[in-house]
Amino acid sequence: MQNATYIDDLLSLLREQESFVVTSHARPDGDAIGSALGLMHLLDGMGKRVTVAFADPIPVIYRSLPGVERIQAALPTAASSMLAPDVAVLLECDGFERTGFGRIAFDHMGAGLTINIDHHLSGKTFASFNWIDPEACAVGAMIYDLAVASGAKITADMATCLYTAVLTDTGSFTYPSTVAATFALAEHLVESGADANKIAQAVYFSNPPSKIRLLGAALGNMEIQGTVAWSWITQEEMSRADAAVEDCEGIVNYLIGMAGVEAAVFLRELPSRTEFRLSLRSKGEVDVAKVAERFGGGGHRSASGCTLDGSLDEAVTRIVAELQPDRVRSVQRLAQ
């Protein structure tokens, strides 16, 4: 019932306003892009003016999504447009900085209303209107619920974008957030025109050679200690593979896919060479969202991320210690 109230209130806001900017987090993934484009198609159908913007490039595997050509690389500003947008919608963000544009860019844009739609446990109420549902399998699922409640027709284009969002953010329907309603949603989207096979081909079987070269290097670096597995990629290895940041997406899933491994982490050296970006995964026993939050990150129980300072050895030592079963059980007892 709580979600129904949020949806009703949000629909009232959307109907009252005329122009929108939709964005999501830096280094966008399938849910960020699919849900943003899905919302764009919904707002298009409502007769609204919509701009979609991302601070970082769209990964190759998502560039065939309907409407992706409309995505801009910068937020509009009051000085650069006839009218400032009425509303800025941020998806999957815990603040304005998470978009990669920064708070100042939103101030310059001049939107009178901000809307925050998120499904992370670490979500924060930073906007004028905040709808956070940690039980949702993806923000794309929240946009789907919004579209259904609006009475709008779920077009094939919207269905394709939202199916992509749900497919990728549930780990191909393998994460604990996948429930019966998730499959009902997927069924409806396929009935509405989403081509499940074509989407899967684009997401999983359209990788550039650079990603496969990088995967080989990462797997060569793999280490296992008890039930924890980890691997890493340095800037030198990124250059050698001629790889982009997007080529790192999904590498951690190979680590968590091993028998006997309960938690996994992939570390990517950042250009500063003094920081590492971490992707964490769990099969459920370890709450990697809480681990990530202790380092200033966040996410879901089974999939989270954070950034650590220091050398590779320092970063590995810190994160592997946090993921060990004894450490996890100790922290859980303290939290009770």
Ligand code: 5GP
Second form
Amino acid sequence: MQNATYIDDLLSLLREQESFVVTSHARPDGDAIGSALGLMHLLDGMGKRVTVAFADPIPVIYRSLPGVERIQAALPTAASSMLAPDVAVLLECDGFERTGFGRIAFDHMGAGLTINIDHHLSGKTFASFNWIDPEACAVGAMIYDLAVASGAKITADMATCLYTAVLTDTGSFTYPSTVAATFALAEHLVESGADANKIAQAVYFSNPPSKIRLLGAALGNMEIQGTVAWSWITQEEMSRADAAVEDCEGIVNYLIGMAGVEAAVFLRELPSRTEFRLSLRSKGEVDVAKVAERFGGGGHRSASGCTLDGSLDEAVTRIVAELQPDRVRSVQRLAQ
Ligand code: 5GP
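Given the form predicted on its own above, I would also like to look at the protein as it appears in the form predicted in complex with the ligand.
Now the complete complex, all chains and molecules, led by this one.
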């Protein structure tokens, strides 16, 4: 099916329904938050009742987005609201679990319909309505297309949220998903009231000192083997830097930013101290979505994530072996 058909069907569906819960993935990033708030503004304009909920806290750098104060920390339940929402919309998720709320919370909420809007190659058709476009540079860009097709005015608030989504999920317009249409979209959003400088100030120049301290520790742990670079942060290092989980965002980009490095991984020790959360990046040769999927995670060809258990040494050994070009080539041969 063409994107235009998905958009037409989705708009009919949105127009028919009255109440919506919008959510996205755990440990939300700029696209998760920007696209959820962008959709909220669009639905507001259509006269719908909208609740936005995230399981994890909103990182400081996104807390000035218009409408952020409406984000709730829990899904509505039959006990908390008189009526179950008509629709639950999940953005950037490959299943209910990825929201961090768990499947049961969705069952308790009792929405009649579920909508899945995603741009991951590893996206899954788990909802009643699924629109997955791996070519889209961000889910924010899909919401933008939806808004334009609906004939709605792109308000300054909506534009600010969607611009933030696109800016962050294209790595500041640097990833391969950045094409001419991305700049046309950005141009329209800025014309509609998104303040590119103010958004960049919030996202890139408002980091807490803990984040920079943590970056120092992570870069001190850096190792390189052939074309693979890795680094990690332990719980102890997190405490020493007085850091929050969100302070780990972006560290992996320094590793993949090195000349000669084709794949990079950043490992964050989880509070259980028996598991690590991994952020994987590639310059294109290594498909890190496939690597992450082998460990139960997912993402894009050049940016993905997953969780590994075991000690730091075990986790590093397993993931670095998967990221070596020889290993990647032999897996690709087997798959053919
Ligand atoms: P990050 O390293 O920035 O957390 O994630 C990079 C990309 O991989 C993002 O698009 C993110 O949504 C995706 N991703 C990270 N972890 C997971 C995971 O556990 N499952 C899936 N399906 N995608 C993930």
